[in-house]
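Presented below, as structure tokens, is a lone chain in the form predicted on its own.
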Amino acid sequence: MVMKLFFLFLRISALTIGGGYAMIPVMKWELEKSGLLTEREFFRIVGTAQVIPGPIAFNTAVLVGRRLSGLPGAVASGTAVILPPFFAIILVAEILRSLSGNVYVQGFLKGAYVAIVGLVGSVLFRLVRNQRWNFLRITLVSLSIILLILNSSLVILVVILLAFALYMREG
């Protein structure tokens, strides 16, 4: 079962093109089709793998993997989702080491990091468009801004004391 689940997480990975969100119907796809998880399993494990940090296809693979094979069925699912990336990474990036001195690379590389910006951006006003404002968050979050714009350094202890205001005092 574990190198099933290893080639099987190796060939999603290695084959899907997106990002980890991408690969999520494909593995709910592939493990219902070889009967390993119905529906409504995979889409509770999907459940617990988005509240857990990371990416969430490695989140899922290992959480697949070890409910279906225990520890080392997580471990299985886990390396071989990252595997692919991995080794892909490392081409891209010598690659365009050895391109770096092409106009059109440079043209290429300072584009993909403007639509890196736009689509940060977007994200951040989606999720600031989709919170419920009120007077003590709105003053704790400038305030937050006004103390980060004055000593970044201390972007660590305000990300968490404001974490700490505005969420646990709602908890």
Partner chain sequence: MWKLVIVFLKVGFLSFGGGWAIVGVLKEELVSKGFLTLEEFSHAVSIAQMTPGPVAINLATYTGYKFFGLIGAILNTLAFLIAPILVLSIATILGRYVKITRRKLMKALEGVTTALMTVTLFSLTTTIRNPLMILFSIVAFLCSFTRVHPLIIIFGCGVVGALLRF
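What's the form predicted together with the partner chain like, now that we've got the form predicted on its own?
A single chain, with no partners or molecules, comes next.
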């Protein structure tokens, strides 16, 4: 089982481009298809993965591994998720080092960056749309945004206070 988990997550991680949220549906499909987890169980795990700091794909893999075969499963799944991107990044960094002066490469990266900004905007838009907003929530979130833009070194304090305040109001 541990080996099976390792190769399952290795394959998903190596073949899915586009960050953690792109990997979640692929994981769900693969785990359901191989009969390891039901959809319900999987989404429970994703819910837990979301409330823990760290990349969601990594957290989900570790939790699935732990669920299916304890600590060895967690270690195998977590390692499998981080290995492919690690080597991919090093390869890309090496290739780019020799091409960094090229105007076309620079243009390509700029163009891709601009698209990414638009896509981040779209993720934010959906996030805002999916929440239930009330006066207090709007005030607290806006206040935090202003504070963070003015002084980013306050980030840890602001995040803890905001999380605590919102948590107390959800009841």
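By rigid core we mean the largest C-alpha set that fits within 1.5 Å across both forms. Numbering follows the first chain given and starts at 1. Given the structure is predicted, the values throughout are model-derived calculations rather than measurements.
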query: Core superposition between the two forms, C-alpha change of residue 144 at least 2 Å; finding: yes
query: Core fit, then residue 107 C-alpha moves 2 Å or more between the two forms; finding: yes
